[in-house]
Amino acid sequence: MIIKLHKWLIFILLECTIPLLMATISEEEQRVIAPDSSEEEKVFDLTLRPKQLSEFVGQEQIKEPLSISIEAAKKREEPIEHVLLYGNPGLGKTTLAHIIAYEMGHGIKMTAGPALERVGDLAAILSNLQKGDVLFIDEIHRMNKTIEEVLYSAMEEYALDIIVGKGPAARTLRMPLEQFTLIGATTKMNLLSGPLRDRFGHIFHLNFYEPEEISKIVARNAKLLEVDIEPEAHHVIAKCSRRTPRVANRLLRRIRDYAEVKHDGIISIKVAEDALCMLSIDKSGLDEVDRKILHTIINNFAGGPVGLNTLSAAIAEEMETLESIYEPYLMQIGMIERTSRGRKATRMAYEHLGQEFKEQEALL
């Protein structure tokens, strides 16, 4: 009887567990085409990440002042001031954090805002930092408010104030810390509180890259990966990379796979174009979702304006994904306008989709 019961329990567990495993596998497969980086891509990016500021391509408005600050801090033999990096996903915030740590000759500890749930989590990380180490907090705008307030004294006075006990018996313990550098990264600067923002000595905004810069990144990474690629093919990939290095790296991987399976492994212009066509990416770097957004604004809402809520519901995409991933690039290339009444498709969007632009539609 007991043996039969065990068999039934094993059967029930398998019946419940297998669908969950399959769902997990399905979600991981979908992440390959998701706008954010997957775990696989994070490992891939580590092999390509430049270690020195001189190897970092683009963001010239950041590199010179950052280089001066690093050199000055090294001469004074003290940590560089706290750094805040903000900009769209995939532009190199994490890479710059690693470069700063490497240039300063110290270690780096990494975490994310949502991962810091309790004050004890922050205390454990800070107490293990050596003098001059870098603490990198990704998505710092999503950090718990209580933890943020505790972080103030750590950033300014290199001490951690911890409250022990409750009520009248409560007392504050001050734990001294080694001098360290906090590097915060965020995609939403407006969600950072004023007091936290003011405690950063350096605030840098990462811009979208120019096609020529992306082309240099593709050429460099192809060399590191030992991929045979013709010089002209760099520009084809760069034009379709949404002016974002992470997307360029992803496309390079996909095109490399296509070249190895369908051709002789050499990436030519023709091979790159065929691979991009297979991925449903056009010459402007727009994928199916981008074109769906433009089609919806033009055909369903007469070219706009249309609110973000309505647009999100119409194309079945989350508002946050639309606002932070798709919309910035469409605005950068001039296919969408953001007005007080909502989003509008521009003349360029009509031309890209091969539709006639009507002045009366633009005035609605």
Ligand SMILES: Nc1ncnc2c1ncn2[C@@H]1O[C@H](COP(=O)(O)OP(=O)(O)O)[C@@H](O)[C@H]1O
Contents of the next structure:
Amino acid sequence: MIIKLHKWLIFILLECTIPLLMATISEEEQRVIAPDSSEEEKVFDLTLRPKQLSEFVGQEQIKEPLSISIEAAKKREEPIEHVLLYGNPGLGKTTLAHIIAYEMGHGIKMTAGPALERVGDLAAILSNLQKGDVLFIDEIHRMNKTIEEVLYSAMEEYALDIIVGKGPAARTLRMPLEQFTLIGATTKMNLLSGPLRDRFGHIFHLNFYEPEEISKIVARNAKLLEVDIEPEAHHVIAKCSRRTPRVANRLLRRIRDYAEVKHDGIISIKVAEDALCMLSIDKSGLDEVDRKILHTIINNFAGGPVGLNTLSAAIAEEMETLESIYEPYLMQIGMIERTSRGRKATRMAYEHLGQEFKEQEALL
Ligand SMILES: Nc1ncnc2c1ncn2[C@@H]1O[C@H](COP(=O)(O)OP(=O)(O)O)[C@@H](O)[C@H]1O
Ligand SMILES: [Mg+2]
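Mind sharing the form predicted together with the named molecule? What's above is the form predicted on its own.
Entire complex below, previous chain first.
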């Protein structure tokens, strides 16, 4: 039996405690070039985060279709279709979600997959949305199945179907919702279920940035932070930023500190290079862990192929971290290759470490 009830009544029925839903993802110890953000950085991020689509550098493949959809939705006075953003950490998913809400002229509520533990958590957030608001769910692939299923009707019919009670006394309560836009962000598209993926009207993939785009971001942020930086130094920072804006922002901050303490505050090429050297970041943007990975594949496993499991044990890093943080960039710049039998170091990796490339080993 379906009973239509006012949303506030259900809200009380569900005895929802609104937990602190702002992303509660545990943070690991931070490397200087880790693409994940630290607490301290979130405040800093607020200053630098572009607010409008026109300030968002790069990702042209997303910006154009997105701006058309935003404009069309505004004309029709409807919310924009649900959006799924996927890409590596630090490439701008959260930033884009804020931009979409801003451009639509509506509010945004933020949560994360692991923070939604009970259906009541989701109901509490959804029932508080105004027409046109954006609900941003970060790490949407980490949401539990029950919540995911409840989300389906919310996305499709703007209603929540909630089962209350057990056995013969069970009732389905339908709670009507305002029309909203769900924006999901994920770093792992393959972990997202098909039915959830199909319910998004737009699916956008964020790519790694080109070095010139990162240079532009560094220049823009240096201006916002009133940092004195020579134009050529933008490129030095951009080259070491793993093609990731978050890393570029972090390096800019560290180099600014170095310039202020060790020099007169001006970031010249020399100051930027010295600071990067102090941070053990080389000219390709690799740090000690990256070099250890390459070194281990080459010297302990004769250049590979070596399985991810074995490699993670050998360098004492979690497999998950290795796979989602280190490997994508090393692969992106062509230092390692993924084969069916594991990871292999490329000629470029040998050259980077100043070691002789041994063809027969790499072919093993
Ligand atoms: N395209 C971009 N243009 C300018 N700055 C960007 C861009 N993308 C990301 N940033 C910067 O990088 C930081 C991290 O981006 P964020 O959206 O938090 O990444 P994600 O959510 O994908 O991990 C933001 O604070 C923002 O300042
Ligand atoms: Mg984010």
